[in-house]
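What follows is one chain in structure tokens, specifically the form predicted alone.
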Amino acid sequence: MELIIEKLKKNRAFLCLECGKCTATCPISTYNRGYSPRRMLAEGLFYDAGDLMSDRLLWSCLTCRLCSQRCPVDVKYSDYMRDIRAEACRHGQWGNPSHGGTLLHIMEMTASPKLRQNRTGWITEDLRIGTKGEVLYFVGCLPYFQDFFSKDFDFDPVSIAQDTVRILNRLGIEPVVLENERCCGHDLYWLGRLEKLDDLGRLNIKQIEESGAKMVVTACPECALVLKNIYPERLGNIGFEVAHISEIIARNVDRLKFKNLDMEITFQDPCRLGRYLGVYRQPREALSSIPGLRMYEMRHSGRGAICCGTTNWMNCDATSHQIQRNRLNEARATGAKTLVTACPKCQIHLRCTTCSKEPEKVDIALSDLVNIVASALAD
């Protein structure tokens, strides 16, 4: 009981006004009336979270922070859910992992110090990389996603990695790419597997330090969040700066030459890039710098953007697909022909719905920000 009280205090749960704004704004609650952030909090406040730890709905929370953003007393719901999940894991409880749990197992496997991987097979001859240098590109799970999703989703995840390097090369940067990079541990962190997250963090930080990097660039907002905020929170100060590729592009748009792209687009704000890292302006600056590209905003954008509907490869269900369909329809309603993401997982989850066998499909293309920017680079 004392441990639960400590977690409730840390996450400001005792300040809850029971106003219900969290539930009213929660994407999961919109389509699943059995789920409520307010009820999840009440389970901890009044019932020691005993039943909550064995409730499969515990793993449905997207930790998107939309509820906390609307909360008048700043209750940290996402952190609370992570902490209760950690307790549930300690008691042998678990959710319903998607893809048979394979992706989660891969993350845990990469925490082994003895693991040796082939992480650089995606690098083509035209890409210039280094083994030592001040800028490092943290690739993330894109090589694994390539094997899992490229065929069924008509999607080439490693093209995001390749185009990230192309953009950096155009800026005169030959980034370091680690041959034995590990998963950042983002999903394990939010699922309460904190010891594994720490193991991964120590391995990654050591490799980054040995590379001599002063700046780490990532095309994945989840990697950016973990490297920039979660590793320091868990493991102490790190000796390098962290930036999402959209920030690098926005800083250097005057150094990049673009050809005209005749495109109508809208933009999906990733939860980790936006509500967690506060990066809203830079992706839009990067895209709007391309001549001929016309951008339309969705009704829910920026701080109010709706999550892509799934996180941590857990509890992906009919509710997730309803959130995704609604988000795709909202994107199409802007008049845009392409929905641009800045997070590989956003694209995977939204493509899962667009590639489904359901009769009512949303007619909108999907592309990643770095793919758009790279395609517009002038010779």
Second form
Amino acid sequence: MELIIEKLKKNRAFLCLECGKCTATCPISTYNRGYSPRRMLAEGLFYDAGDLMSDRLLWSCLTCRLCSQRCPVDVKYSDYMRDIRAEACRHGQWGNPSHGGTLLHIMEMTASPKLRQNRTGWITEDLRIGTKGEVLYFVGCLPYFQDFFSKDFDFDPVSIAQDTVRILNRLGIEPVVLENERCCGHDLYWLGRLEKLDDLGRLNIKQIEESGAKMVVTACPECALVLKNIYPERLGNIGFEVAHISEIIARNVDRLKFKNLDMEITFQDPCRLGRYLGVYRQPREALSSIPGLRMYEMRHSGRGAICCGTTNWMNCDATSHQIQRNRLNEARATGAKTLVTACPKCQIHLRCTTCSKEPEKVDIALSDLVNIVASALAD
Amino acid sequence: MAIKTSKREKKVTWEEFVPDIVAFACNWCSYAGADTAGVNRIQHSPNFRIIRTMCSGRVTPAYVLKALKLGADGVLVSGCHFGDCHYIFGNYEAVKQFEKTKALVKTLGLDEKRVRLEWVSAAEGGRWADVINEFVGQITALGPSPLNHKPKSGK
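Next, give the form predicted together with the partner chain, keeping in mind that what was shown is the form predicted alone.
So here's everything in the complex, that chain up top.
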């Protein structure tokens, strides 16, 4: 009990005005009336902490920070969830991981120092990769997504990695790619497995520092968030800069030559890129610099963007499905034919709904920002 | 096999690698096949733990990867022959799932030979023994898995 109160204090929960804005905006509460961020705080305060920790809904929070965005006193709800989950993990509680926990097992497996992965199979001959250099490309889980998802959906996750290298090559950068890169540990961090994140972080930081890179580029907002904010917070200062690929494109937009691309698109702000890292402008700048591309904004975009429905491969259920369906319909209502995201996971989750065998299908194509930019590069 | 010299006794002792293998066997064919092997008193390697599943199609990559994560040196998935499946198409699903598993294991940098898919019917006790002996031999040749953190016993 004391412990929960300490966590409530740490995350500013005692400032709560009981206005209920968090519950009103929470994407989960919209479709699942049993879940409420406000109730989760109240439970920690008034009831037995054991009940809160054994509650299955504890693992449903998307940690999308939409509630903190709306909160007038900035209660750090996502951080509170992470702290309670860490405590629940210590007591042997766990949620319902989607895909049987396959991807979470892989993340934990990569924390083993003896493991030598075989993950650079996506590098084709036309891509120029350096062995030493200033810039390092942090690939993330894409090779595993290729193995796991490419057969179920019409989706090619490694094309995101290939196109990222293609864009960097066009800018005259030959990025270093780590042969034995570990998982960044993002999901394990938000699920409360903080020790595992530390293990992964130490292995990754050591490798990046050995490569001599001054800047790390990623095409995944989650990797960017972990490398930029969470590693320094947990493991002390790091000796390199971190940037998402959309920032690199926006910075060097004059140096890239684009051909005409006749497309109607809308952009889904990933929560880690937007609300966590504050990158709203750069992806839009990158996309709007392509001639012929018409961009429409969804009703909920930018700071108020709604999450793709699942995070951390945990508790994917009918609620997640409804959030995704609603989001896709919102994208379709703008008149766009393609929904562009900057996060491979957003794409996987939304694609899952478009590929479902239900009668009311949402007819919209999905693509990654990097794929769109690379396809618009002039020869 | 590695030679280990004990400092105190100055004797050379042989430390043998004993693989830990997890076998997922389907309830209707392979588990009964293993039972047949037992009833017929067919001798085979004892280095595996059998886990009964209702169907081999139920064994998703998650099960195999969790076994490997917890330190198994090899994982065997076994089901009914094609056309014999109790659930008619379960083993076709098993093939699909196993392809994914194999791809993931390869990307993780583990040897592909550490995972295996086999078909054993309820009558094939002898075949079950052969499959197990062959697989144990294969894993022993490969050596311990890089994820096997268990301290080695010097039996």
